[in-house]
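What follows is one chain in C-alpha cells, specifically the form predicted on its own.
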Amino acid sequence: MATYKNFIAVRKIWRFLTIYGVGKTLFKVFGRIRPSYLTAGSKRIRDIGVIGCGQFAYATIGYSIWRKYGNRFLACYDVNKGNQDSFAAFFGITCAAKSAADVITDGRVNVVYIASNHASHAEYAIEALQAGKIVYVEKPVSVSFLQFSRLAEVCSHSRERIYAGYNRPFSGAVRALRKEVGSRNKPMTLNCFVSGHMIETDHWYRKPEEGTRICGNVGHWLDLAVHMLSWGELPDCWKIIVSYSNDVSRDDDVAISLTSERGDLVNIVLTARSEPFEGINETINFQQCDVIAKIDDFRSMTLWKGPSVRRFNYRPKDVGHNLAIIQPFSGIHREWKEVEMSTLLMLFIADMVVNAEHFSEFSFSYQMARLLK
C-alpha cells in the first residue's frame, strides 16, 4: 500500500510539472510537506503581512510573489501554530504574532495578505483598512449580507486599497478574449463545466458560517460571468434558476442558470462525483455576436471570430493567480465595483441553496440599495 501511495504521489508530481511548471509544482510539494531545511531566500524590502499561513498562502501566494517580487513577507499569523510556524520557517519570518491584530497592527506592515478562513475574510479586511493597510483578501470577501454591508461601508469611506482574490479575470485566455470582444451591448451566452474537489463531510468548508461551497467555490465563476458581462453594460434585472442533483448536499452537484433583461444566459454546472488527479477541471464556453470561445481549463483556448479562427496555448497553465495576487504591486487590478457586484449576486445565490430555493428574481440596484440602508 505504501509503494502504491508513493508511486501515485510521484505520478500527480510529474503531471503538475507538465501543467504548472517547475516553480509552481515546487512550492506546491513544499506548501504539503512543511520542509524545515528550506528558505525561500532574503529580500532588503520586507513590507507584507499574511493573515492565514495554509496551503494556498504558502504555495499559491507565497509562489506569485516570490517569483516576481522576491521574499517580501515580513509577518505572518495562522489559528494552526504548525502552520504558521512552517510558513515562518520557509519564508524567514523572524518575528513570531501572536494573533492577527498583531500583523495589522505591525507598522513595517504594509500590505495585508488575508488567506484565513472564508468567515473571517471580511472582518480582517475591514480591520486592515482601518489600520491604514493596502488589503488583498482572498475570496469570498464576505460571507454574508451583514459582513458585506460593513465591508461595503468601510471601502466606500477608505483611502486605502483593497483587491480581491478572484483570479479567473487575470487569466490570459480571458484576457485575450477581451481584447477580441471589446465592449458590446449585446446579449451573451456563458456556459462553466466544473469538476470540482470531493470534500468530506467534516470539512471546514461544511460548516454553515462558512457561507456553503457557492461561497467557497461557484463564487469565482459568478465572478467571472459578472467581469465578462462588465465588459459592456452589466443588466440589472435577472431571473435564477438552481437545481440539485440531491437534497442532502446541495451545493456539491448542482446547476445555476441566469438569464437577463438583455437575453444573456449564464450557466453554472458544479460537480464533486470523483477527486480529479490533476485539481479542479473547467471547461467554459462563451458567445457574444460573432466571437465563439472555448475555454480548455486555462490551458487552452480556441476563439471563432466570423469565419477567421486562432488557438491559444497557456504553459504553464493560468488560471490567472500571478497577476491577480500582485495587484497590490503591479498596477494591474480590477474595479472594486466589479467584486461588489459579484459578491451581491453570490450570497443572494447562496441564500437560495441554504432555503433550497430553486427559482427567484434578483436585481444588482435593489440588493445594493438594500445593502446600504
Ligand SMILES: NC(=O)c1ccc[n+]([C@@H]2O[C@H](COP(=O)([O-])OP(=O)(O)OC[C@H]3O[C@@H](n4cnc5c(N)ncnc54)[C@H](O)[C@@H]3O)[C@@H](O)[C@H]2O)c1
Second form
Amino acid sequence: MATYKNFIAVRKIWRFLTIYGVGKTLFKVFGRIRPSYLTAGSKRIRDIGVIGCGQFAYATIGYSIWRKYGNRFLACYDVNKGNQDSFAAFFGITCAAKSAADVITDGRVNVVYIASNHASHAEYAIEALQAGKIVYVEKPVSVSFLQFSRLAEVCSHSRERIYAGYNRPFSGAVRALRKEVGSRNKPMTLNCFVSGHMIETDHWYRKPEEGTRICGNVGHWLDLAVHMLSWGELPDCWKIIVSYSNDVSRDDDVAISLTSERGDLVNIVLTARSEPFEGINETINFQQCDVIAKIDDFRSMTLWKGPSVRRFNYRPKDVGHNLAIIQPFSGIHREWKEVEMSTLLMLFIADMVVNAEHFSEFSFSYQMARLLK
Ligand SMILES: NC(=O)c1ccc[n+]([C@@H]2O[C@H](COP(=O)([O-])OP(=O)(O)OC[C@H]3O[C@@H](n4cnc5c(N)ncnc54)[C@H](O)[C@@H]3O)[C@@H](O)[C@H]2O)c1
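Having seen the form predicted on its own, could you now give me the structure of the form predicted in complex with this ligand?
Complete assembly follows, chain above in first position.
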C-alpha cells in the first residue's frame, strides 16, 4: 500500500513538473511536506505580512512573490501554529505573531496578504485597510452581503489599496483574447466547464459560515465573466437559472446559466465527481462577433478571428496566479469595481443555492445601491 502511494506521489510530481515547471512544483511539494531544513533565502527588503499560512499562501503566494521579488516576507499568522511556524521557518520570519493584529499593526509591514478561511477574509481586509496597509485578499473577498457592505464602505475610501485574488483575468490566454476582442458592446457567449476538486464532507470549505462552493470556487468563473463583460459595457439586468444534479450537495455538480437583457449568455458547469489527478481542469469557450476562442485549461488557446486562426501555448500552465499575486507591486491590477460587481453576483447566486432556488433575476445597479445604502 505504502509503495503504491509513493508511486502515485512520484507520478503526480512528474506530471506537475511538466505542467507547472520546476519552481512552482517544488513550492507545491514544500507546502505539503513543510521541510524544516530549507529556507527561501534572505532579502534586504522585507515588508509583507501573511495571514493564513496554508497551502495556497506557501506554494502559490510564496512562489509568485519569491520568483519576482525574492523573499520579502516579514511576518505571518495562522490559527494553526504548525502551519504558522513552518511558513515562518521556510521564509526566515523571526517575529512570532500571536494574533492577526500583530501582523496588521506591525509598522514594518506595508502589504498584508490574506489567505485564511473564507469567512475571515473581509474582516481581516477591513482591519488591515483601517491600519493603512495595502491589502491583497484571496477569493472570495466576502461570504455574506452584510460582511461585503462593511468592506465596501471601507474600500470606498481606499480603493487603490486593495487587490483581490481572482486570477483568471490575469492569465495569458484571457489577456491575449482581450487584445483581439477590444471593447465591443456586443453580446458574448461564455461557457466554462470545470472539473473541480472533490472536497471531503468535513472540509472547512463545507462549513455553512464559509459561503458554499459558489463563494469558494464558482466565484472564479463568475468573476471571469464579469471581467470579460466589462471589456464593453456591463449589462445591468440578468436572468439566472441554476440546475442542481442532486439535492444533497447542491454546490458540487451544478450548472449556472445567465442571460442578459442584451443577449449575452454565460454558462458555468462545476462538476466534482472524482478528484482530477492534475488538479482543477477548465475548458473555456468564448464567442463575440467574429472572435471565437477555446481555452484548454490555461495550457493552450485556439483563437479564430474571421478567416484567421492562431494557436497559443502556455508552458508552464498560466492560470494568472503570478500576475494576480504581484498586483500590489507591479502596477498591473484590476479595477476594484469589477471585483465588487462579481462579488455581488456571486453572493446572490450563493443565496440561491443555499435556498435551493432555480430561477431569479439580478440587477447590478440595484444590488450596488443596496450595498452602498
Ligand atoms: N486563487 C486561487 O486560485 C486559489 C486557489 C486555492 C486556494 N485559494 C484561496 O486561498 C485561501 C487559502 O486556501 P488554502 O487552499 O491554502 O487552504 P488551507 O486550508 O491549506 O489554508 C488555510 C489556512 O488558513 C488558516 N486559518 C483558518 N482560519 C484562520 C483564521 N481565522 N485566521 C488565520 N488563519 C486561519 C488555516 O489554519 C490554514 O492554515 C482560500 O481563500 C482559498 O479560497 C485561492
